[in-house]
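Listed next as structure tokens is one chain, alone, in the form predicted alone.
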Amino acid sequence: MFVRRLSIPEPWPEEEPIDRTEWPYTIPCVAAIAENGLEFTHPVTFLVGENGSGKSTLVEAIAEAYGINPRGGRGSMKRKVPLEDRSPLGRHLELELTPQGARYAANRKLKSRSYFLRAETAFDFIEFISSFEYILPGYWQDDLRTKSHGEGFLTVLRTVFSEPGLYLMDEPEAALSFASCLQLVGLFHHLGKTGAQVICATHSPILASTPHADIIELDDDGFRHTKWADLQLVDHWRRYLTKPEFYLRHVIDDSDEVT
């Protein structure tokens, strides 16, 4: 484990106060921190939540705070982001790290293990680092451009996400099939067996299944820790597969067929 706890204090009395009246603070889970802060308990940790509940921006802010570049890569003492380029969260959430996560974030070759990836900068990354006529140490040996987004994806968290570190991921689901994400789980289980850190936003039922794992729900209410069989997310894809005309009939015509 490298992060046990989330809070956002208040700021020292020389420093720009929070408005809590104002985004992201008016986001529950993010309210809800601020008020009792949020613990880590398992090495491997999923935010589930629909969109607007809070998960990238609050993925992001922990990027941030470790010092990885909230657009995404390795973590790096060179480019920590400056305290007022950081995002509003960014700039007040503070990590409560573990002595393995202060060790890593204090030495700068430890530290480059953690990595942020995002789904919408991912593609671009994967085509700058296999534009390289020579492989780039501590990356991969393919040109990814050559592949598939998910056959490319899938090699990059297979070769990024090998040590223990801290790997934060917003949503990584998007390009992979069903039985990639099959495979995703099973990386994710052998990280959190090995010393890694995972803290994942996801829409997707199938990484959250993945065993011994942590599942946080972000709702209304703020937050909440729960099982897998409890999530709001699988009860509606239950009830998808099983009817999809009961869902189907509320955005489809009247005069359309569903079959």
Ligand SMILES: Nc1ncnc2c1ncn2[C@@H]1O[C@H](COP(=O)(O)OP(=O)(O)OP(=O)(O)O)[C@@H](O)[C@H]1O
The other form holds:
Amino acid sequence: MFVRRLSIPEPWPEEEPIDRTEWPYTIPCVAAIAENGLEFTHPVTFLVGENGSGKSTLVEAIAEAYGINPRGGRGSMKRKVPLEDRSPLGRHLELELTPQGARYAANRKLKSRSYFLRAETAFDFIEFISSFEYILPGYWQDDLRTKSHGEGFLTVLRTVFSEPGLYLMDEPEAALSFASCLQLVGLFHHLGKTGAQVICATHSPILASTPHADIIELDDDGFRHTKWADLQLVDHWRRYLTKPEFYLRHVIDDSDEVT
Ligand SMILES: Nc1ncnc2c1ncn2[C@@H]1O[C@H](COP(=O)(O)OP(=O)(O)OP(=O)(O)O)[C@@H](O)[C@H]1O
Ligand SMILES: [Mg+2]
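Mind pulling up the form predicted together with the named molecule next to the form predicted alone we just looked at?
First the chain shown before, then all remaining chains and molecules of the complex.
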């Protein structure tokens, strides 16, 4: 484990004040963290919740606070995000690190094992790394420009998530098939057992089913630790796969088409 707890302490008088009536403090989960903090209790944690519930806002701020580029990439001392360039939440979010987390954060080589992977920028990143004539140390050997999106994505995941590190992800399932999502579950489980910490925002019921993971559901009341079987997301998928027409008739005008 690297990060044990998140909190948003009251700023010192000389620091920028927090306006709780403004975004991002209007997001219920951020307000709840400001009130009581949020504990990470398992090496693998999923953040689950409706669109707009604050998953990306939170994952990006964790990246910034740990010193990982919030647009995605490796942890770096050199590129530590300056306070003034951080998001409003990243400026105030405090990470309580474990001894391992603090040791890795203080050492450039160890810190560079940590990684923030976000689907939106991952493909630009693949292009960039693949454009070099030689293999960059710590990156992949295959020319990912000749692979499909999903294949390339899995190669990146397997390559960069190979040692203990803090691994942050925002909807990595976007490019992945059912079978590839299952592969990722295997990888998450392995990482959790071998000293890494994964914090992953997802809408995928497959990823969220990773054994021994904690699931934090973000909702209108803030957030709560919950079980996979109790997730609204899982309930919707289960019902939808059993009887799609129950859902479709709410979105398709002509009810004859869906019955
Ligand atoms: N820069 C910003 N300024 C103001 N509001 C913002 C900003 N960025 C995001 N928001 C709002 O914050 C809320 C949380 O957004 P966020 O992107 O964190 O949600 P999310 O849970 O990741 O959603 P999704 O599942 O769609 O990815 C949304 O209501 C969004 O409109
Ligand atoms: Mg998001």
